[in-house]
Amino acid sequence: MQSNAALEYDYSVAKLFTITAILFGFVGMLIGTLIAAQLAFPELNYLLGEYGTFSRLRPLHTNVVIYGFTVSGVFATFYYLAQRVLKVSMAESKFIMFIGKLQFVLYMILAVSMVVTLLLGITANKEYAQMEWPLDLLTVVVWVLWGVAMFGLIGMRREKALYISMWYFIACFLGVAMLYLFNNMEVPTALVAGVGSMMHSVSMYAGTNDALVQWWWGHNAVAFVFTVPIIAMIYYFLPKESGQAVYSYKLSLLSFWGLMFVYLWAGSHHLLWSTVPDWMQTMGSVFSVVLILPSWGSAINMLLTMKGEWNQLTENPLIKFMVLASTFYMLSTLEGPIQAIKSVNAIAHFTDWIPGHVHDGVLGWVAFMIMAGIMHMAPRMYKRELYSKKLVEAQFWLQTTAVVLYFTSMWIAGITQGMMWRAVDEYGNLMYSFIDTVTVLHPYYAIRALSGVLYLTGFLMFAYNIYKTATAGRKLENEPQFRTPMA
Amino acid sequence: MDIRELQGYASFFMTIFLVVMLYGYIIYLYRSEKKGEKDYEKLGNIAIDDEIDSTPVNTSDSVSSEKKEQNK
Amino acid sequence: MFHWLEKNPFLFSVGVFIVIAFAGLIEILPNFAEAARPVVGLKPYTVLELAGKEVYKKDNCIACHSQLIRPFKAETDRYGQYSLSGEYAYDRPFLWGSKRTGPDLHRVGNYRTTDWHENHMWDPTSVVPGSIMPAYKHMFTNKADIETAYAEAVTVKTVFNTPYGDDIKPGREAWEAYKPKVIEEAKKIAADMKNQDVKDAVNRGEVPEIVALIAYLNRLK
C-alpha cells in the first residue's frame, strides 16, 4: 500500500457532529432536568410563560436528545469509525465528502427548525414524531444523504468483510426508513381545503389503526435508534479502547440476525390491555420475552471481550464507561420484557416505571456509549490528548450515581401508583381519589430532578473536558493504537 | 378463508422459514470454519488494525488468497 | 447462499430489510383492510371541536393525560365503561397517550362541566388542591385556529369520507359561509362561562382557545 503512504483519514464531518452532539445533550438534558423538576415543583412552569409549561417542553426535551444529541452520536461516531473498519477515507472522494457536510447542514437547518416548532406548539402530536409534514421531508433528505455516505463509502472500501459495525449502522439506516415513511405518512390539509395554515396536517390513520403504526414506530425508533446504532459503536469503541478483539465475532453475527428477526414484533407490547386485536398484543408480549436472547447476546459479548483484562476497568476509565454501559444495557433488555408480560403491563402501564425504564436504558446506555466514544475520538480526531482524567473519573461516579437514583425512585413511583389506582377497600370501593396518587408521589419527584442536575453536572464535565481537549490538550505526535491518552 | 386465518398461516410459516435459516446460518458458519474456509474470529481483527495503510484483514475472496499463500 | 449475503452489501441490505419488514407486513397491513368502523352513533368532531383538539395537540395534553380506558375493575370504577376500537374511528391521530401524570380523560365530559374546566384551567388547585398540573392562562387570551380546524374537516370529508354535511367544502368562500356556525356553537360554550374577556371576545367573532378546548372535552364521553 506505499501508494497510501501519506493518505490520511478525514475527521471534518464527525468534528462537526461531536459539537451538535455535545451541544444538543446539553439543551436536551437541561430540558429534562427542568421538566422532571417541574413534577415535582409545579411553579417552574411558568418561568417562559406559554412556553414554558411542562407540556410544551416535554416533547422538547425527548426529541432534542433523541434527534439531536443521540443522532449526531450516531452520525459523528459513523463519519468516524465507518472510515477506519473500512479502511477508505473520507478524503479520497470529493463527492462524498461534499455529501457528509451537506447532510451536516441540513441536519442543522432540520434541529434548528424542529426545536422553534415544537416551542411553538406545532406539533403532528405522536410520539416521537411529533414533526409537522414540512420538517419530515427534511428529514427523509437528511436521512437519505447519509445513505449515500454510507453506501458510498462502502463502495469504495479496502477492506471486503463489512466489520459487525457496519452492519448495524446499515440495519439502522434501513430500519429508520421504513418506519419513518410508513408512520408519518399525513395529509397537509391545506392543499386540499385551500384555506388554514400551511403546518397542519392529518394522519393517514385513523384511532387503533393509528395507534399501531405510531407504536410499531415508537418500539422501532428505540430498536433501530437506541439500540442498533449504539451497539456499533460498542463493538468498535470497546474493541479498540481495550486492544482485545470482540470475544466471539460469529456470536456477534448471530445475534445481528436475532435482533432484526425478533424486534420488530414486540412493537405492540405498548398497546397491551387496549382496543387492538388480542393475538397482536399476545405476540407483542411473547415475542419481548424471546428479545432477551439476541440482546444478551451482545451484551454478554461484549463483557466476555475484556476476559483477563478486567485490570483495565481500574486502569482506563473509558472502559469503565462501556462495561457499565453493557451492563445498563442487559439491565433494560431484562425489565423491558418484564414490563411487557400483561399482567405486568396492567400495573405498569400509564405510572413512571416506564420512564424509569427508559432512563435506565439512555442514561445508562445510550448517553454512556456516546460520550465513551466523543472521549475516545476527541484525542484522535484533535491529534491531542484527553485534558482530564479526574474530570472524566469524577464524571463517570456522578453520572452513576445519578442513574441508579433515577431508576430506583421511579421503580418505586410507578408501583407505588400502579397499585393505588387498583387498591380498593373491604366492601370493593376504589380507596384513593386520582390526587392522592399524584402528590404522594412528591419525594419520588424530588429526588428524580435531583438525579438529573447530577446527570446534567457530569454532561457539563464532559462538554468541558472536550472543549479543553481541543484546545489546549497536550499535543500528539503519534495516533494512539489502543488506551486513550489522558493527563 | 378471511384475512385473520391467512395472517395466522402466514405468520407461522414465515417464522418457520426464518428460524430455520437461523439455525442453517449458524450451521454454515461452524462447518465452513471447520473446513477452513472462512475463519470469522479473525474478522474481529478489522476493528483493532484499523490503520489506513494497515493490510486488509479480508480481501475480495479470502479463499484463494489463503489458499495462495498456503501455496508459496 | 449465506456467502453471497456476507460479502455483497447489496444483497446483504436486501436480506435485512426482508427480515425487518416481514412482521410489519402480516401483523400491521392487513389491519387496514379492515378499517376501523365507527361504533353505531359515532358523528365526526364539530369544526369547534376539531380546533379544540389541536389546543390539546398544541400543548400536548398527551404528556400526562391518556385516553383508553382499560378493560380493569378499577379503571372502569373511576372513569366508566372501557374503550372501545370504533369510538377512536375519527380520531386522527389518535390521543390515546402513555403516561398518566393526571387522570384519564376519555370520558371526561361525562363528569365534569365547562364551569369546572373553567376555573381548573385558569388555576388547577383551585378545584384540585395539590394538583401540579400547571395554570394554562394563556389559552384565555390566545385565539383558535378555527379556520385551519375547517380544513381538517374538508380534508377528513374529501380523503377519508368522513360523514359531514354538504357546507363543508373546499374554498375560501365556502369557509366565510360557515364561519357564522362556528362562532354561535362556541357562544352556546361561552353562555356557560364567567370570564368577562372571554365572553366579548365570542362576542366579537373570535373564538379563544379556552372555548374551543372546553368544547373538545365536554364532547368526550
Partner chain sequence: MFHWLEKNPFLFSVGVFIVIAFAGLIEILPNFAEAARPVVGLKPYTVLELAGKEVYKKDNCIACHSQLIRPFKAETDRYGQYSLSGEYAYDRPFLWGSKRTGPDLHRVGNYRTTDWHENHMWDPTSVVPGSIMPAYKHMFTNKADIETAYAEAVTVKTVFNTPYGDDIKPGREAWEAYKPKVIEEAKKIAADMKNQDVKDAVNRGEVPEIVALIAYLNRLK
Contents of the next structure:
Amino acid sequence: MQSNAALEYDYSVAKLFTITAILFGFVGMLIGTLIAAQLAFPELNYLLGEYGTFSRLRPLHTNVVIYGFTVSGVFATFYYLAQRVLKVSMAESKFIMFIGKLQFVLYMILAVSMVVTLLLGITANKEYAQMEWPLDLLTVVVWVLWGVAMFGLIGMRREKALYISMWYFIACFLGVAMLYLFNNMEVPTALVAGVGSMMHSVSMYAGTNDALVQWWWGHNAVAFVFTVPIIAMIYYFLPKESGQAVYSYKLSLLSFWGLMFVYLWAGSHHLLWSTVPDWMQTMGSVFSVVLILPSWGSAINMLLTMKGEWNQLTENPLIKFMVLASTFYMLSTLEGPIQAIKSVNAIAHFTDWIPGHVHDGVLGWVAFMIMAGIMHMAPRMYKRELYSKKLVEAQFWLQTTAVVLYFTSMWIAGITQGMMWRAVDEYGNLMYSFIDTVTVLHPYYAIRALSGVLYLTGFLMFAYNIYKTATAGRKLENEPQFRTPMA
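Write the structure block of the form predicted alone for the protein whose form predicted together with the partner chain appears above.
A single chain, with no partners or molecules, comes next.
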C-alpha cells in the first residue's frame, strides 16, 4: 500500500459521473422548462405528437432530474470525497476500480433505457417509480455495485473514524435499497392474467395498501435521494471550501439519527383525506411536524459553521451557493411540515403550492449543492483553476432570481386554487368551475415558465464554466487547500 504522503487520489470514476450529472441536468431542466411553458401556453403540447405532450414529458422530467442529474451528482461527489475522508485511493484496488467503472457503464445503460421507455409511454404508472420491472432489476444491480465500492473503500481506509459525510452516504445506500425493493414488487401482466405484455407489470399490492407502500417510497425518495446525500455533500464541501470546522459534530450526529428515525414515517402525509386509516394519516402529519427538528438541526449546523466568517459570502461565490442552499433547505423543511397539517393540506393538496414546495427544495437546495460541489471538485480533479469567477457570480444571481420567482408564483397560484375550489355560495353550490381557476392562474404559469428559462440559462453557464475549466483553465501547480481558485 502507498504511504499517506504519496497518496494520489484517482478521480476517473468521479469525472465520468460529473459529466453525466451535467448532461442529465441540462436534459431534465430543458424538459421541465418546456412542460412549464405548456401549462401556460397549451398549444405547445402539440409540437411533437404524442411524444411532446405534458403527460408524456412530465414523468420524463422528474425521472431525469432525480435519477439522472441528482443520482449522478451523488455518485460523482461520493467517488471524489470518500477517497479523501477515508485516506485511500481507488487506484490501490483494481477490484474497486473495476466495480466503479462497471457501475458507471450499467448506470448509463439504465439511464438511457429509462429515457427511451418513458418517452415511448412504457411505464409502471407509479410516481417516482415509473420504470418497468427489467429496469428495476438493473437498478438493483447498479445500486449493489455502489454498495460494494462504498464498503470496499471503507474496508481499505486508513482513517479510523468515519466522517459524518460517510454516515449520510451509507444511509442513502441502505435507505433506498430497502424502500426501492419493497415498493417495486411487481409481476408481469402476462403472468397474472395470461394475456398482455411481459414488459408491462402490475403491483403486488392493491388499493390502499399499494398507495401506502408507494408513498412510503415516494416521500423517502425525497429523504434518501434529495436530502441525506446532499447533507453528506455540504458537510464535506462547506468546511473544505471555507476552511472552517463543522460547528458541532454532536449536532450533526443528533440530526442524523433524528432524520433516520422520523423521515421514514412521514410518507402518509401524501394520503391525507383518503381511504388510508385516520390514525395513519395523523401519524404522517405528526412525524412531518417533528421532522422540522432534525432538518433544521442540520441546516443551522451548516450556517453556524460560517460563524465569524460571513465576509466569505462577499468574496467566494461557492460559499454563496452553499449558504443559500442551506437556507432553501430550511425553508423547504418548514414548508413541507406546514403542508402536512390536515387543515392546511385540505387547501394545499392537488394545487400548485405542492410543486412550488418541491422546487424550492430541488432547485434551491439539491441543484445548488450539486453544482457547488462540482465547482469545488473540478479544479482539484483537472488540476486547473475554475475558468471564470464572473460567470459563477452571474449564474448565482440568475438562478437565485429564478428560484424565488418559481416558488412565490406557485405559492400564490396554489393558495388561490385551493380557496377557489372550496368557495361556495349561500346555497352550498361551488362558485367557480375548474376552468375558472385555470384562467386566473395563467399569469403565474407564465412566471413559472420564465423562471425555468432563467434557471436553465444559469445551468448552461455552469456547464460551460466546467467545460472550459477542464480544457482551458490555468494549470495549478499545487492543489488548493481550501478556497477554490477562480480566474
